[in-house]
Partner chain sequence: MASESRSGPLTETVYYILLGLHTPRHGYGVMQLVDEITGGRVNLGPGTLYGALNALTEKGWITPVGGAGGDRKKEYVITDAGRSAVREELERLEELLQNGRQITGGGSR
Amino acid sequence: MKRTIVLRGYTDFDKEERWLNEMAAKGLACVGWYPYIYVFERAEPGAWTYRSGVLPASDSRQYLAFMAEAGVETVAAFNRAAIFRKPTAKGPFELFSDTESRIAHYQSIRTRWLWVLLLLVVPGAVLDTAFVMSGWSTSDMLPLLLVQLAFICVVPLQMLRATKSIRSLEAERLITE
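Structure of the chain above on its own, please, the form predicted on its own.
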């Protein structure tokens, strides 16, 4: 069967999930994934429903087994990020069905982005200092500085998006209690 490889970067699990379901509606079923690389095969349009998210830190293996028992296929998992699918004919499914688990999911996403920010800022500052001390000019460092600036702008936006989702879910929880 012919496979199509699509290079696409997502920093938002919700947007990634919407896109995967749009692709499935067009008859392209995601059968493999590695960050920014999606592998698709032709399928009946709308045959699959996809979900994307972060696996629970404490019991990822148990969670994957639970999903398999529920008839949900793991397309791929990498560094606790995962893509799941289920035949649409077998009904809808959610990765996190209750408010508490959805809040925990977004908290996990926010924490991941915090680590990305810390891992970029601290080594980046050390690297920048080393370059300056070795005689590099600002123009020599401009490409590196632009990449750092892009990440320093994108990461807090993703953290803010996760925080807004958490607050929305917490408000929903207050209403339903």
Contents of the next structure:
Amino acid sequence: MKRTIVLRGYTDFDKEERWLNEMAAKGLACVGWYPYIYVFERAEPGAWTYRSGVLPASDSRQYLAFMAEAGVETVAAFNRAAIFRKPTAKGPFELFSDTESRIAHYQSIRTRWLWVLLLLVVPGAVLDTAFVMSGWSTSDMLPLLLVQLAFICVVPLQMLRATKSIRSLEAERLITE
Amino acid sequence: MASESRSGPLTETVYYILLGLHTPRHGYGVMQLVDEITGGRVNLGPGTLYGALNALTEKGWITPVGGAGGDRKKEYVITDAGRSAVREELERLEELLQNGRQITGGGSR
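Next up, can you give the form predicted together with its partner chain of this protein, since the form predicted on its own came first?
What follows is the whole complex; the chain from before opens it.
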């Protein structure tokens, strides 16, 4: 089957999910993903419903087995981020069905970003120091610093977004489950 | 943290999982049963169900049947502690219904 490759990066799970479902509605079903690379195949428009999720840190294999058991196909999983899909004909597909677990979902997204921040900032600072000590000038280091800055800006933004979602779900939880 | 005494109402998710596990079932079996007995109103999400099954196992209200078997489909069943939690919840629900019907005067048979 003919495959279409789209180069694209998402930092927001909800936006990625929306985009995948829009593509599916146009008849392009995502069948593979590697960071920044999405692979699509032609399918009946709207044949699949997509969900983007985070895998649990400790038992992700069990989680994926559980998904398969529940009739959910794992399109791809990388670095604890996963894309799932289910045939639309088999009924509505949501990963979460109550407020509590939706809150937990956004909390794990936030924690995941916190790790990204720690894993980027600490080695980044060490790297910068090493370059400075070896006599690099500020202008030599500018490209590196800009890349680091971009990453460091994205992370708090995404953490803030997750926090907003948590807050609004918590407000909802005061009234309904 | 095993078998603490409970406090507060059960969530709908937990309530229906506990009902579903009065007979040993695997996760998907619980999803199907709950969908069926609620006429499709409660559609448990797999992510929600997975988290709840783990939390309930940890609490000692349900237990895996036939030991831990790797990737094999895991079946669960309710424990005595789980049963008593359901009984308490039923009493609470009876009270809710009774008070609700009495005060609104609606829904009485």
